[in-house]
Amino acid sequence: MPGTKRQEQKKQTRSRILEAAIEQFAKQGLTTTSTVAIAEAAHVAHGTVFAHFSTQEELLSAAIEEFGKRINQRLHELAGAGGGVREVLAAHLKGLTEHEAFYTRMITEARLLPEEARNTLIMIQSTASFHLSEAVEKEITAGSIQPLPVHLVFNGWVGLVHYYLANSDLFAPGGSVLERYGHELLQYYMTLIKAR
């Protein structure tokens, strides 16, 4: 029985470190946050971080993987109801808004990340693309949106959202760019793809 209690404590400590890492990476940057800052935020000794993650890169990969699981689950919850294009895009915005700071770091620092971390970003995009593809095909068949290639509809949307996120210091200094402009971006994009 004592072994299980110790295992549970280790699990909780690891979880606390991951939570602190996700928070600190979002605030300070994925490639510039120190393990000292993460240890302080998690209220653990610096060496404890390395007892759970052998390197800083392993911690970063674990944090990104955990983030990827969370946001994918949230996107499935929000967009999985089978709504139309507008509803799927609104769900995508809502899911990203809930994790905006970390997601923004991922897209702006993607080229600096290890391959497995970049793969997590691709996984997140694939989840959004899956839900959007289903809605686009239905609405093209119904004639409510233009008969555009699905990949262009998705890439156009993501490009628009990523542009605003990557330039959030211009559009919403110190605040959420998606809370400030999300509705407007959605309206604009729906106008672009609407059947003429």
Second form
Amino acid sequence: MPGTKRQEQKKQTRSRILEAAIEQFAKQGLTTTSTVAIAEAAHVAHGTVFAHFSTQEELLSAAIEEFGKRINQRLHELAGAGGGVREVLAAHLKGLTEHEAFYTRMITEARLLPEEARNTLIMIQSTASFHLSEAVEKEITAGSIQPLPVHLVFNGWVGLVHYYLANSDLFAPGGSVLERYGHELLQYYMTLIKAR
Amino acid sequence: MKVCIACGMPMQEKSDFPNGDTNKDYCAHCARPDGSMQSYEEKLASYTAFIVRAQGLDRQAACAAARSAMAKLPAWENVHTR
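Having displayed the form predicted on its own, please output the structure of the form predicted in complex with the partner chain.
What follows is the entire complex, opening with the chain shown before.
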């Protein structure tokens, strides 16, 4: 049916623009990427972008929401596999490494983003902190890590990882900061929290 | 794979479902002890409390984030929030 075919094409174009947007936002920044650059990357006319997303903000929100869904799903899959605190932190690092460029943009530009985008970031942290808190509570009971408040175990870890990500240009110019330092950060953090 | 209609959590294992009932569309964390789904107010309160406990955020900021996340989920699309 022609109508259905047209709808299908429309869906495909929207998805191509969204994919190009996620890639360009990761490369050039969430608040600084132009819709012209996104249109070029998606191989569509500039006006086509606005036929699918009425404003640049709408495109940014859609890209952040889609990214949030993907990383949440992946973090849940990786960190939900069970294991102790070390395994959950390693899974967290793996999930972040797979989405490092866009995630880094989100955390470095967080205060400049609309509230909606900041809430998506909190939801990403909810997924990670959910699995971590379960593992932390088990290990505190077992006596293998120190009896620390779960939110501080999470925030301490995220603070460390985010510091390296936010300064990736200094720690790993042109490369993945998590691939380069992830193992070292994990070793260090486990030493900090393990029971004496 | 099912995704919880009330909190968005992917449900992979039997233990992710209320009392192991894989026919349910909501997860164990969104169920009351009898297996029925929590109300909007109950879920908002438990979601907020979880964010405060696991991330240490200010309660109001946590509540706003929980509201925003719930607004995107099918279980609450017809709920008019304040």
